[in-house]
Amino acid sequence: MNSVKVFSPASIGNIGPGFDVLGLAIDGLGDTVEAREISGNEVVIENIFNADHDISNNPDKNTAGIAAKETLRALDIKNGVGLTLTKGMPSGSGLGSSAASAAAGAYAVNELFNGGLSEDELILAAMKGEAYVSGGYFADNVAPSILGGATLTQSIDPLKVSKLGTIDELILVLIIPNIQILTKNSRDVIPNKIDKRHFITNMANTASITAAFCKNDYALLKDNLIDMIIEPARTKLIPWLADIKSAAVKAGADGCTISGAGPTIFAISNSHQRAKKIKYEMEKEFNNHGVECTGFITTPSNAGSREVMMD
């Protein structure tokens, strides 16, 4: 029987002030889905490996399974599909874990049946899976996970997503604390009303970040990760955030903020030497607060979901 194996990268949602609009694929972390044709006409989650908590093998309650079923529906194919999911990052970390699973599920099924769907159709299928765990439809994680690089979601209905590109100089320092914050809970603390001045600041910073990725210009990105609206509201879920950010900036970071819904925090630099110092100081500050964490130094991934070799 036919089978394929697909890797989808992790992602940073929002990129600071770009709430539900900007996203960035990152190198070195992601989820893998193997899809194979099976008898019958159902989607079956056959195995789940390397999960840090219980993930349902019910295809109606699993982001990869939901996305796979949506892809089959869009292709108008009734065949049975068996899925094996291998997690490559912690769940509830703010790195698009559920989105990567959904993206890989959609992409793998599409490849299994000769790739009949467009990128937008794949994003829509993956969004269905992501919505199950996040409680809403947005593409700031699934879009970069499928397309790679930085992406801009211009509209959800109808879907309109643009790939902006990447920044060659950009180095990302990711610190993943050993705690979990679910996207649904993180969205519950978002304010219903905002100050006009904060809106203007966020809009200006989001525009600068968008231009930076379009122009491959690190100078336009630095100092513009400031979020005056969402980040302050989420500090109640990440009470040590200010201290971590202060440690990163003192170590030479050109910006530091929450990745997606959190609790992962990321800082930026264009120097590998400074990135090592930033990582050390951020980890040290986490430890000072009694929080275990894992640090990574990585870069954007200009490649999105792609087929990889079977073992």
The other form holds:
There are 2 protein chains.
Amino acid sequence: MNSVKVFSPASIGNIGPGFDVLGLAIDGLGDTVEAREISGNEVVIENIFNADHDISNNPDKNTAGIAAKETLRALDIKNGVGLTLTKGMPSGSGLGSSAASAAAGAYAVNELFNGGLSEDELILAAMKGEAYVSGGYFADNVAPSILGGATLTQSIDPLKVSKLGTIDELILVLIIPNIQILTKNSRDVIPNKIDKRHFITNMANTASITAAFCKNDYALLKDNLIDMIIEPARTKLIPWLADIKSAAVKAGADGCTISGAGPTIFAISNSHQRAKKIKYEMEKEFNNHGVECTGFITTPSNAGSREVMMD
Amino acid sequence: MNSVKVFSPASIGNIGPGFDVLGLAIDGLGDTVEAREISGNEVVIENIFNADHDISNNPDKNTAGIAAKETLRALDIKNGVGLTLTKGMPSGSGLGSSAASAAAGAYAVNELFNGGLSEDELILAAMKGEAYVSGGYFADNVAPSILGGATLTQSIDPLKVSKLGTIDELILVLIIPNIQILTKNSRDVIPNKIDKRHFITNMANTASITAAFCKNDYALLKDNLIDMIIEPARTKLIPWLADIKSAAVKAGADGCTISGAGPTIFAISNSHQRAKKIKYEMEKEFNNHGVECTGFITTPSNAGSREVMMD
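Having seen the form predicted alone, I'd like the form predicted together with another copy of the chain now, please.
Below is the entire complex, every chain and molecule, led by the chain shown above.
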């Protein structure tokens, strides 16, 4: 019977100051969903591989399953679908794990039935899947997981999302500490009232990052990852953040902040040699704090969700 | 003796939600400064033409004069300079009147002595001039008056400003009511604490407008002029704003907001026919409120300050 396999990249939500507005797909990490037509009219989670925690195989409690069902509903198709989810990144790390699964679920089902949905419709279906885990509708991970590159969420209702582009020079140093932070908790710490000066700084930095990805201009990104509002609030959940950032900047990073809700930290550079040193120094600082971590060097992924070869 | 004549365009500060971050040069309005070498080592304001209020001819109390002196200081030149300022727009209207005079003063003096200063240095010199009137250092009018197009102020200290570009389709309907609002007063009404939801909306809209000017894409500008923070606060100073906006939108505008600190209101469209209707309906609504006004239809100016022919 008919089947497709889809890969959806991991992503960095917010890109520093752009809370709920910006997101960036990254290369080398992501989730895979294989979808196949099965008899009956149910969505069945047939396999879950490589999960680092207990992921439900109930399709109504699984981000890929929910996204798949939403996609079928949008396509107005009643066929049965079997899904195999292969995780390619840790959960709760701030790299859009649930969004990547949801994106792959939606994209795979759409491909399986010949791709009738628009990118916006796929994003909406995947957002429904992610909402089950994150507790709200956000596109800052789902949009880059579907579209690739850096994305801008103008509004959620109605959905207005666009792809900004990528920065060829940009090298990302990602350090994933071996602890989990759930998006729900990390949203609770954000203050409801924001200082005017901080608002202006975050808005200026977010506009600069936006221009950087539109113009493929590293110089506009450099030094603008600074977030005066969300990161300071989330620092309570990541007490060693200041030391890691300082180690990254000392090693030559042009910026360092948390990825999405954290705890993954990323730093930026446009030099491969400096990136290696930054990675080494950040890992060393995590060790100093007694926190196990996995570091790697990657780049943005200008490709979003896409069909890949079956094994 | 050597002399030059420089035109600097008027500008729209903020472009709606982008408070202190975005600015846009506009076509058809602006100030002209003629600078000539004179004997001695003083800056002398020789003439002021077409001013709608009393502008000081003391070079230390005149935005063009202050900017000219700053430019001479940056160039390390001690020559005497005579300035003739010709105003081409009303003061206190929210179209960057003092910024355009300052930009023209700085640009003209730099040209007079063969243009040794960078754009950033010219912006800094002009900002000193504008600060005398506005009570603070801002680049959202000076930057577009110097660079043209839409500009982004990433930071003031150190100065980081860049030109984003323009939108070919964009038509601006400007209505200047015959009242004055001084920037100082209009900044006082802005709240010091900002609601989180409003912060996110303004940031998303500002990022969209940024992307629109980077990508020359009217669709990204359309519907994103909405400012949840500054405009509602300034509405106290412009009580008829809601009615004017509603008239503009009813006539087909894709957005309508105050220019800078106001009271000038601008609406956007990409249709000349609609722009005429929008202008007519906005003027009519001003009349209903018993406020005299001057309306006109223009476009962004992708050119900033430039030398023009002597008469």
